[in-house]
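Only one chain is shown below, in structure tokens, and it's the form predicted on its own.
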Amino acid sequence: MTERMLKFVDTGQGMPDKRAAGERVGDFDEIYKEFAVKRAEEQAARCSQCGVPFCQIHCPLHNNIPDWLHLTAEDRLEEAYEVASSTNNMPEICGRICPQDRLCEGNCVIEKGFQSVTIGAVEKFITETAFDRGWVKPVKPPRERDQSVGIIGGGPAGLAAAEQLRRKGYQIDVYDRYDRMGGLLIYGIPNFKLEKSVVERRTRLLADGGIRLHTDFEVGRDATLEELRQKHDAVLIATGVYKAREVKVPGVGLGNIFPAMTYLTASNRKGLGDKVPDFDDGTLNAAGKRVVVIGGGDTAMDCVRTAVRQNARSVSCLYRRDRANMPGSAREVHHAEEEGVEFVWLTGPEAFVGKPNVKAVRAFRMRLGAPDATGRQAPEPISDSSYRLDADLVILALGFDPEDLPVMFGAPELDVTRWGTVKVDHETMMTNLDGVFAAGDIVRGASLVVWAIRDGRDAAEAIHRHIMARAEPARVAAE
């Protein structure tokens, strides 16, 4: 082992080649290239093969990444795809979008000094490898079972789930209200972090294992949840969040002020060859316009590379906090400021400003005073700080919360949280109705892919367990 790997004494951290920012502004295409094989066998080799893997402990999924690069290192490829799906339903999605640089890779213990092993970039490598090769195949459970298992929600919790049941054996149906599977995938993250083609490629690959896949399904219009309940022997509720959070500030009602899902779902749509009557018209597309992005997440830097790749006059980004507190990958702000955005740090709106359209936001600067409950400093504006910032588009991107799902539903027994999520039992997963269950960013609020996942599969345990139990009495019984 010691001859294949350490090589980070002697081997510099690489990532796969990036398109230079002048280039992949013009298209929504990956900015990534892919590894050859030699390369992606040289980087995986500087991995420590430490004795307390804090990428594996750091990783919501506790991927065995260890030994997935050292099997890479080796050219062993098949086993290293099949140690990297063993744990992770989707390892060429999360190669693609999980921050690594807050996660594995920030946590690698050979970071300091030497850069941590590119991981992301392995992983991707590993999984394209193995579709290329066929080494992807559809779930063959080595038995069915009777009972089935409904799921609302497509999204990454909702398929994680999905594949983990039927591997058991159960007959799964998924019910989404959108027109395609795949949720925030498709929706709301761009192509050139993710090709809905990869995603497509997935949930085909479900489809072709047997889990029946309802689109343009919405609970509480063409079925209750009382009606699923009394259909499937379990229900799981992964509807993900997507009620955008406002901000309360004089003018927010003007004309041409969005909200982020609104403005990447208009761009994703287009990218897909749907007709979008908004962005055609010119509303939602950013061309020649002065935007502005408020807030700090991975969404706003979607927004803001978007609005770059849609011919922006100019990108701003607003965030109340500075560069080192920004909940972002700092990786995606890089991207960003390469592609010509310009982060405004330490400011706040006060206003937005026109009539019946904006034409710019009034804010104010501002400074990080004391630490609040969770920990970090806190903004406080600065008096007689304001200032005017043109703009011709403003995008809104602070955040998600659950919608009502007691109503949406037909459902007001669920129990919900203060927050309007809905409430399990941590230990089982199971709200207070009996047979069903929640899991994802319904239940923890809006977070990251590679916890949806997590979620996900512990879900699909939670499930199987219970209809164990009971189907355990109906058996002794039988005897």
Contents of the next structure:
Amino acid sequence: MTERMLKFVDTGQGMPDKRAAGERVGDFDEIYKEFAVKRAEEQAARCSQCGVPFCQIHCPLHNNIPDWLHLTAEDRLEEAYEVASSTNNMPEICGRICPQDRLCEGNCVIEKGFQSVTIGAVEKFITETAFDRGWVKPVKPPRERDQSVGIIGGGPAGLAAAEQLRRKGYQIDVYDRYDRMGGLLIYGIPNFKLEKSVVERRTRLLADGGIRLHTDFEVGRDATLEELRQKHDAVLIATGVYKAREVKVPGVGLGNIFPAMTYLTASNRKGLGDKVPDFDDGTLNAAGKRVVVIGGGDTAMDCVRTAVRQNARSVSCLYRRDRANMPGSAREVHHAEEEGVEFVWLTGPEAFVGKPNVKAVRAFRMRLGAPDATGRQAPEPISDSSYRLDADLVILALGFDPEDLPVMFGAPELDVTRWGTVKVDHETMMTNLDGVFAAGDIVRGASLVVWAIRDGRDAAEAIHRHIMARAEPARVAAE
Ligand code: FAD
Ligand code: SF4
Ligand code: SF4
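Requested next: the structure of the form predicted together with flavin-adenine dinucleotide (FAD) (the form predicted on its own having been shown above).
Okay, now the whole complex, with that chain kicking things off.
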């Protein structure tokens, strides 16, 4: 092994500089600055090049992390980019928003007492360098094929599949009901985690590679699933999950109580320069308001941090379990606390009070009881613990379920699970309809970008095998 590596002993862990909380709450720009070349190389050199790299095993894409860290440490950045991009269609995006503490970095085995290699930040650095130096090029298939694939949904699952299939020369059409491609990368995740120009740069690259992107095209409204099946040799469903979970307490229908995606989409659209009447008239703008966000996942973290940046008077996050049992990334909770968000642990909503608009949340304290069927301790309300929390805007971030796809697509024959996710054969990724595949959140339920990319890549392979299996007998018969 090169002498350049194993530097974790005398080089401490370092992230790119983070902007001070006081500065970053004044805008929606990303909070981390870029690594300078020397610093990225120093950090990459901390890797001990494990024989069995647990970081790689726990990356859903099985990225060849030790190799690209080694190449970075040796200043062979173009090769590092080749390796990093060979397993990941969006390394600059994963480097920014993967919950690395639960994935690659959380499993880095640098000796106890030393902190993990900053894998995500190096991955972002390598890919940003590649963009700056012109190494990132649109797909150029070695040959064009006649067969076409229709992809419903232009989020990370659909776009990763599109790129992989285009590499093999297929004619690709991506249909999305929104006016921009990117799915939750554009309208869910806020700019301070992932700047929209980063997503738009990726989408442009796909269009330049010959992928046809159809925006404002809703399957179910502008075409049925059956029509797409007639038009294409295979169809991929990658529509994500968007139905907000509800909380069943009195007063939930009062004014100024909104689902998280309504609130975040308005903020993201505003940042993109769109006209957003509900934001401009103050309805979906937290400025000057006492904001209460209910939920403990990453979506809740995005809402509280958005509200802080909109100059809310106060921002509280109510979560029914404690910090240790929160589903959101610990790093995001830490950022939110730095930015002035108050976390109210072990607390649940009992009722919303006011008329016609919400004026307060009546909340009760909770304790963690016996573990439930999943092994997690179930929260139980403490009697007589009810209290009032004043609120002018309440945001519900309790998770997402799938929409009713068989109804939406006019395809009652499409099999779904009892949770409404699309049923696939996990070997072939095909649904019960011949030539119709599915990938991403619509199969797994709300998950992560990196898993959507992984599913999109796997679906692309499965679609290729399916089309080849069909083409082969026809070719043999013709000969
Ligand atoms: P989506 O990204 O949801 O894309 C689906 C696309 O399908 C959408 O563009 C939609 O318009 C389109 N579509 C739906 N129905 C139709 C139809 N009938 N016709 C045409 N098009 C249709 N993950 C992380 O890894 N890190 C994070 O920090 C993170 N933060 C998040 C923050 C928020 C607020 C949310 C909501 C999610 C976050 N996630 C995060 C999760 C991540 O965004 C998703 O797991 C991922 O985007 C799923 O990808 P997908 O392609 O399956 O679906
Ligand atoms: Fe880590 Fe995500 Fe990159 Fe994999 S894709 S190496 S999990 S940051
Ligand atoms: Fe390097 Fe850590 Fe991965 Fe080992 S686990 S190869 S030290 S990044």
